[in-house]
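Just one chain is shown here, as structure tokens, and it is the form predicted alone.
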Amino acid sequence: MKIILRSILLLFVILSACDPKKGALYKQRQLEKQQTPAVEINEDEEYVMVTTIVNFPMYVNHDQAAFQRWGRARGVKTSILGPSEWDVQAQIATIEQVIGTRPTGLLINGTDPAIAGAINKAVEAGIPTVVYDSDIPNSERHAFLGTDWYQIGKLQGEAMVELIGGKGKVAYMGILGMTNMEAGFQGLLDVLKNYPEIEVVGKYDDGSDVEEAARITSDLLSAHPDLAGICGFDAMSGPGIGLSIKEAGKAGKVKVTTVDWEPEHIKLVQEGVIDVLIGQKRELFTWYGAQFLFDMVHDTNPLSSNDDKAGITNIPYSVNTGLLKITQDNIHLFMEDHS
């Protein structure tokens, strides 16, 4: 009887032994997965954004410090490099250079269609390449993300109409010929066309400069005495428009709607010489812009066995990052250091 017992108390532990959720070397695989990071980071890891105007202070201020604030959350490297002026040219060459160096991604800020072929460089040499900001639609990039320029023409148009009443003379200026931001004014003006009453004298290019932001504006209050409203498509615009209509004391008479939200815009509206902002959430750009490169580096979701072979990628292929708007009733939330 005592050996039927000794059996099978010995079958038990044997049993007990074999189970792999009782086992040593289960628990220990489990507490190494535990104590294993999610992502090993090599220390060598060096993220590049290639930008033009690399000084400016709009890019400075969000797309850089969002970028840089990631590097350091993620323990990489970051770098940013690019011409001190608005040259394609040389940011094309910045990018060929860049790509010289096998940086672990490129990150690109979308100028110019002519970029095309420099991305593409990067694509080709397996470099993880992304675009932010406007989309180079006819590269080979892996990712896009930025803002929906018609959006922002929309917006400005229902917040134009609002603030004159649904009627009388208003303008635009902004950069003619750019994509986006023909895409912007075609937004506006499908709002518009609503509202018969509503009249459009003109279609202005400032050249993103604020002097010719302020004499296109000066010279449109001069020929329309009565201007209703004036909106503004690029950084300079609503700086420059608002230098004029303080000079000319049409503060509060003149509507303006503009895009960007710069510390310049926010003391217009504080002013009441700017009524509504449309700003970008430029630093989603470039955060998770970086990150869509890091987790194609990493394969942090693997969508096959194989993502290379199977010729996808795995991360978004596009993505709207959204706007926000900025009036008098909300702009205190906007004057806080987010850095």
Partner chain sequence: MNRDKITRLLQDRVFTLSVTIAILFIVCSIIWPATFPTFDNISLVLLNLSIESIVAVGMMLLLISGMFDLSVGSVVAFAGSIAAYLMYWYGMYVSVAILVGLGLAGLIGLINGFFVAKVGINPLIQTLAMMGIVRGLALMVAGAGIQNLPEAFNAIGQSKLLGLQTPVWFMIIVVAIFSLLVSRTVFFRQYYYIGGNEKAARLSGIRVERVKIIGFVLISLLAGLAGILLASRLGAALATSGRGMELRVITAVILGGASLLGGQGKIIGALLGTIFMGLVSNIMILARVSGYWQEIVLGLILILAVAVDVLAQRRAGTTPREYVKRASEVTPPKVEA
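Give me the form predicted in complex with its partner chain now, not the form predicted alone.
Next up is only this chain, free of partner chains and other molecules.
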């Protein structure tokens, strides 16, 4: 009898362990279910992204790639429009002209507060509108996803303080005059001002140009042989700073923190030229931004019997997608994805 009872108990334990809800096949099916849209997709559905410097590698590799991947996964049409230069006026013109073509949803790169008027026109026209990257104050956008540029500067400042032991000469560069970057500069300065032994030697405009960033760095190294660190704020700052530092044989001696994590940045961290990278999770901006538009259009999560009438939107109002920090310690994890 005991043997029978023990066998039944053992069988029960084995069966419990084989819970179909935990099996690989079950998981795969669940994943497929999640990936298959529960809603009917209209074949005319078109989600339009309006950005600026449309062929900028960082935008292409992260924002646009994720947006297009999302479109393919959902089976809807995606279009990417915008000027090929940093031209706020041209971006506004594009938004305003796209409104007339009645896209299903608009995903707008929040480049400058001046685009608020165009965003409001889209919202007034009844087009679901999501802003990503930087928020646009005074706009009626339905949702925003992005990062806080002040925080980007603050993180760089904290990293720099640690790298140089709280003393020495520090310079920084980026695109002067851009609202988000100026917020980043402020974040950096707010951290550095707490360290009286740190001297900020200058703020420079590299115009998001590798050669210009390299030239500025080279001049800085000549003018301040005791320079302790440099912080870079646009995608080209890191490669430019890195180039000059390598040429001057100062890798490791002058500490470098920059933004973004393109393959060239990753390589410079690997070589010990850049010490810290502060990266944005840009893929999340546009993947979830597009998904928010989709959910709004398809009323995926209704909150009332009629959300429109109730004056609410059924998507998050604001999402901070957060930042990532890349150093020698975790670089290998990012190289796998960018090899």
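Residue numbers count along the first chain shown, from 1. Keep in mind it's a predicted model, so treat the numbers as computed, not measured.
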Requested in this report: Answer whether V60 and D226 are in the same rigid part of the chain between these two forms.
Outcome: no
